[in-house]
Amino acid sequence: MSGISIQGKKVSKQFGDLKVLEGVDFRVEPGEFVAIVGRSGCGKSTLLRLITYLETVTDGEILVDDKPVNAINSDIRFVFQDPRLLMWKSALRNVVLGSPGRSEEDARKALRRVGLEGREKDWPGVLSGGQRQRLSLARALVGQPRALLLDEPLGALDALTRIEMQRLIERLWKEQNFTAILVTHDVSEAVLLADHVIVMDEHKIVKTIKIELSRPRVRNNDFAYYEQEILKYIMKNETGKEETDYVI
């Protein structure tokens, strides 16, 4: 299964008088891994919700494989910051419910892919935070999506578990060739995983940066260069000028 292209043309979104996105243009090629970074409230998560049709645009349009988005697309799956599991259902049943057309064997395969083999009968309440996010990821993957949208799914995890999950997400992306869009506040995470990083500020895209590093990524001077480059567009002084001497 190949990834899909996702494009935004002059996308704007308002909730009443509140402006959330303004004239956003972007394109994600099939199979790309793109990260979106920016300050809280700049519209990152709203953009993901527009792509999945959980919200609708006020102006402009979202295109998936060059066709306007006007309904929820089963080829696109969403992983939230909160795993949003059914606590009264087993791990296996949570995965099956994520894609009703799939069999229990499909669900077992998805659990194996995320390292939860043997935990099929466990209740979500007995799983660790990292395991619950793995379960959420399995639920999204069981339908063999062509695009996976991730809205800060690792934000609440401890440092070591977060590293494990980053490696898992990258491995699954390589194996299944889906298009991935990750919203994150972690600039290092964006550089580690993404082909391109979209930087947002004040409800707009202010910069798209191509990460020209080989995989697996190594946290060396080249890695630090991209961290600095991204932070330059996020961390601005009160005059709106770029802070070129920000130290990580």
The other form holds:
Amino acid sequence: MSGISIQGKKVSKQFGDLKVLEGVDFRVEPGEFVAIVGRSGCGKSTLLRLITYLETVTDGEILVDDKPVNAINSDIRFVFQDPRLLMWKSALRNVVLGSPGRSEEDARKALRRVGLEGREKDWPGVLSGGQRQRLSLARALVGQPRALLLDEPLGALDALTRIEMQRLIERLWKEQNFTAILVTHDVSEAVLLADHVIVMDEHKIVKTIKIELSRPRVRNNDFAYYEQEILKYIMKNETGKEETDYVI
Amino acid sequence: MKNKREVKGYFQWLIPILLILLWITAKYKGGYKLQLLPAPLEVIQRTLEMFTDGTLTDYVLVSARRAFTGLFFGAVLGYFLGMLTGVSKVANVFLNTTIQMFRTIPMLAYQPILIIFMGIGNTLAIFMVSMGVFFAMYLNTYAGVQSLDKGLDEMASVYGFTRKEYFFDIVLPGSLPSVLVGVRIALGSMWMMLIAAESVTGDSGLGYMASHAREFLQMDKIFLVLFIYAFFGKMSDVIARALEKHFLRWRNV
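How about the form predicted in complex with the partner chain, since we already have the form predicted alone?
Okay, now the whole complex, with that chain kicking things off.
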């Protein structure tokens, strides 16, 4: 099954008096890999939660497959920063509960795809942090969703495990052709994985950058150029302040 | 490794043995009040005597029946209501404040009013045990459900859990650690409430045996009751531990 398109039109979200998103427009094409980067509190996670319908928009609308979102959709799966596993269920059961038909066969296949074959009977408690996140990835992908939303899923992992997981995510995305939206504050992770990088600052999208590097990507000069380019937009405010300081 | 465990096994009996030695010393070398203590041999004699004439078995059985009947009713009701107020907002509004209010009254303070309504027979003992067990189970079941990771609720809605799955795969097993703490506390308050009830009840049970013995200054009998309670207390602990070991396998890794 192929990816799904996801679009936002003038999306605004407010929690009480607190504005989190202000008139955000974006479009993610079917099968595309998009990364959203920005500082904490810029509203990037909220955007993902709106797409999943874990939150509802205050204004504007979100379209999935050109239809407005009005319920949680089993074609869209969400991977949380903490794996949110059921610690009292075996690895296999955790994945079974992710599959729409509660299929054990599919769950076994999904575990194999993320490299957890042989760990079916283990409690999540015996798995390492990286393995737990793999497990949650298997749970998300077991039903062959058409979109995968990742909310800083690698934030809590050590550097080497992160690299391993980034490769795994890229491989799974290529194999299964889903649309992927990755929220991260790691600019280099965004450049490594995404076709487009959406830069957010102060509740708005400030720039969308197309990454024209062939895959698998290596951290060369071109790579560094994109990192700089993205950082420029995130750090814009700070440099602006510094400049005025010099003028005075 | 095995040796180390064996040595540890011996050491845990060291202080109990010292206590028995202290007991004997106090009895024969202490002041006149301490001489009231029974000799260990007297306790053993009394045990055999009461065992052969059947009274000991009678008392133990009567007490055990009261304890377990009370445990059953208290635990079932406490667990059920704890789950209900934990899961349902409506039940929470109507019941939780009320139950929490009754809990703040020390349980033994209810005894006078209960005696007036129930007399001093079996019913009182069973009711009081149920009460003690109920509050322990209720509070810990409720706390167990309330303290469930809210992130799992979101996970469950994203992954389309049915209500049945949400209850049986998340709420029930997720609250179990706290529920088992409740079981442990409940077993403790079960014996406590039983003693309190039986020390005023008519003519049977271990509590009656102890308070009756006090009136006749039968120290050996009082000691015997203490040993029986210690034994039952230890047994309760062993059972609670075994339950935890079995049901919380996923946590002991």
